[in-house]
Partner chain sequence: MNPLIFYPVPDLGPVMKGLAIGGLAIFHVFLAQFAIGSGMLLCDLQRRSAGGRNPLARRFSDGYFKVLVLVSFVLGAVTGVAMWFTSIQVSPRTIGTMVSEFHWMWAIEWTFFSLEVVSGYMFYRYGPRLDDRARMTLLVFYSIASWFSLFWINGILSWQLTPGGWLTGHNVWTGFFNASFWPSLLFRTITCTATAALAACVLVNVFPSVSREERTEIIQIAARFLAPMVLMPFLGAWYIAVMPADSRGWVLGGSIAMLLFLTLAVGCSTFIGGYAVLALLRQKLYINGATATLLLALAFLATAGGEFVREGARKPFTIREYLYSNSIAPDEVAHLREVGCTSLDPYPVPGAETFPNLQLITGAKVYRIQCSVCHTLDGANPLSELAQMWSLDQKRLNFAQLQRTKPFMPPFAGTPAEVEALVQFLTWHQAHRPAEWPESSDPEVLQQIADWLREAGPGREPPGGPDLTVAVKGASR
Amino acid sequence: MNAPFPFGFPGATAFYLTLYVVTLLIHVAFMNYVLAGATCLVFGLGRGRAGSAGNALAHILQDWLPFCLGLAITAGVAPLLFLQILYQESFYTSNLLLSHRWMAILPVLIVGFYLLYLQKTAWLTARGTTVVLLVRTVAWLCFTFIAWSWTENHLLSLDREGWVAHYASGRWLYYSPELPPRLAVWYFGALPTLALVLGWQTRWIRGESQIDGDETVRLLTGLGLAGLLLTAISGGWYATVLPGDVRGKLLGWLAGPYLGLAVAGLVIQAGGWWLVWRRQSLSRGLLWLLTAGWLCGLVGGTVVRECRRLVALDLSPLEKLHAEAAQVGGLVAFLVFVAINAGLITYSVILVRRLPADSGDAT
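May I have the structure of this chain only, in the form predicted alone?
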C-alpha cells in the first residue's frame, strides 16, 4: 500500500475498486439529498409563514424526494454488486451476523418511500400540521435507521476478530467506537450536498434575478456552512477513535492524497458559501465553484472511506477471484444498461421540467 488508491493493487482488483467507488459516488449524491432533505423537513423547513422561502424550499423537497430516493436505490445496485465481488467473505458474514435486524432495512425503506409520496398529497395537507409533521418524522426515522444500519454493517464487516464473539452472544446489534463519528460524518456531510442541489434547483425554477438578496440565499448559506462545520468536527472526532496504526496508514500514500482532496473540497465550499453570503447571490459562477468543491470533497471522502476498509482487510486471497471475475464478461452489457437508465432518468427530468411551464405552476 505504498501507492495512491487504487494503483497498488493488481489490475483486476484495481478495476473493480475503481468501478465500485465511481458507482458509489453516484449513489451517495442522491442518498445525501434524501437523508438531508428528510431531516430538514422535520427540523426546519416548511413550518414558516405562507409564501416564505422556507416553505418554498420544503415544497421543492416534497416534490423531488420520492424521485431522488428512486434514483438512490437504482444507483445503489451497481456498487452493491461490486462490493460482493471485492469483499465476499466480510460482506456476507456481516450480513448473516446481523440476521433479521439487517433485513429490517427493506420493509423500513418501503415505508419511508411511500411516506415521501404521501407528503405530496393534498389529502395529507388537509389533515393539519401535526399529522404532516408526524409523517415527516416517521419518514426521517426510516432513513436514519437505514443510515445507521449500513454504518453498523460496514464496521462489523471490518471486525473479523469480533465475529465469533458476536455470533456467540446472539446479539442483533453491533457497536464500535467508530460508529457514532462515522455516522455523523456521513449524516452531516449530506447537508452541504442538499444546500448545493437546492441552490441549483431554486435557480432553475425561479431564475437568478428572482433569488438574489432573497431569504433563500441566507437559508441555503446557513445550511451549507453548518453542514461543513459539523462534518469537519465529526471528521476530527472520527480520527481520534481510529487505532493509531490505521490512522497512520490513512495518512500515507494509499489515502493521504485523497484526504488532502477532501479537505480542499471543504475549504473551497466554505469559501464559496462565504462569497454567496457576501454577495447575497446564487449566481451561476458561485454555484459552479461550490459544485467543484463538492466534487473534490465527495471523491476524496469516499476514497478515504474505502481505504479504511482496505487497511482492515487483506484482499490478497481474493485477487485470484477478482481476476477470474474480470474474465467472465458482461462489462459491455453493464455499460449499455447504465446508458439506457441514465437516458431514461434524464428524459424523466426533462418531462418534469416542461410540466410546470405548461401548467403555469412554478414548482
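Let me have the form predicted in complex with the partner chain next, following on from the form predicted alone.
No partners, no molecules, just the chain.
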C-alpha cells in the first residue's frame, strides 16, 4: 500500500488488477452513456418544440442508446472475468447473499433493453407524450435499479464481517452509509460523459458550423457543468462517510496520485465547458480538451474506486492463486486475437464511416 496502484502488489496480482481496471474503463464509458442518456430522456431532453435542440439531442439518444447498451453489456464481460480471478470469495459471496434480488437485474435489464428499442419506433411516438414519457421512465427505472444493485452488491462484498449476519437475517437488501454517496458519484459522474459524447455526435451529424451559437451548446454545457458540480459534491459527501482509516489510506500513495488525477480531470473538464460557453462553440480543439479531462477523471475515479476495495480486502491470501492463474496458457493467443479482432472492429467502423451521416432509424 506504499506504492501507487498497482505497483505495490506482486506481478501476477498487479497484472490482473491492471487488466481489470482497463477493461472496466471501457465498460464504464458505455454504461455512463446509457445511464445518463436514459436519465436525460426522462428529466429534460425531447420535450421541447419540434426541431428544437433538445429534441435533436433526444433523437440522437434514442437512436444510439440500444447500441451503447449492447456495447456496455459486451464490454462488461471482460472485467467480470478478471474480477473473478482477483477477488473470488468476496465477489461470489455477495452474489449469493443477495441471490434473488441480485438475479433480478437480468430480467430488469431485458425489459430496459427492449424499452430502448421501443423508443426508436414511430409506433411509440404516435401514442402521445404521456405514453412516451411512461416508457422512458420505466427504462430509466430499470437502469437505476441495476446501478443501485451493482453498488449494493459491491459494498456487501467489502463487508466481510457482516456476511454471516446478513445471511442469518435473510434480507434481500443491504444498506451501508456508503451506498447513497457512492451511487451518487457514479450517477452524476455519468452526466459529463454523456455531454461530451453528445458533443462529438452532434458535431459529426451536423458539422461544426451548424452547431456554433446554437441552443445545443447551451444545453450540453449545462449538462456537463451540472454533472461535474454534482459529482464533486457527491465525492465530498462520500469522503465524509468513509471510515477515517480508509480515507487516510486513500489519500496515501496507493490511491492519492489517482485521486489527484481525478480532480485534475474534473477541473480540466470544467474549464473546457466554461470555454465552450464563452465561445459558444463546440470546436474540435475544445472537444479534445474535454476528452482529455474526461479520460483523466475516468481513469482516476475508476482506480480510486478499486483502491477502496483493496483497502477493505486483504489480497495476500489470494496472491498465490493469482500467480497460478498467470501460469495457465493462452495469453499469447489472447493477444493475437485481440489484435486481429480490434483490427476487424476498426475496419467495420471505417466501412460505415464512409457513409454520409444521417439521423438514421433502422427500426
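Residue numbers count along the first chain shown, from 1. Whichever C-alpha set is largest while still superposing within 1.5 Å between the two forms counts as the rigid core. What you see is a predicted model, and the numbers here were worked out from it, not measured in a lab.
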Check: Has the Cα of L335 moved 2 Å or more between the two forms, judged after a core fit?
Finding: yes
Check: Fitting the rigid core first, would the Cα of T346 be found 2 Å or more away between the two forms?
Finding: yes
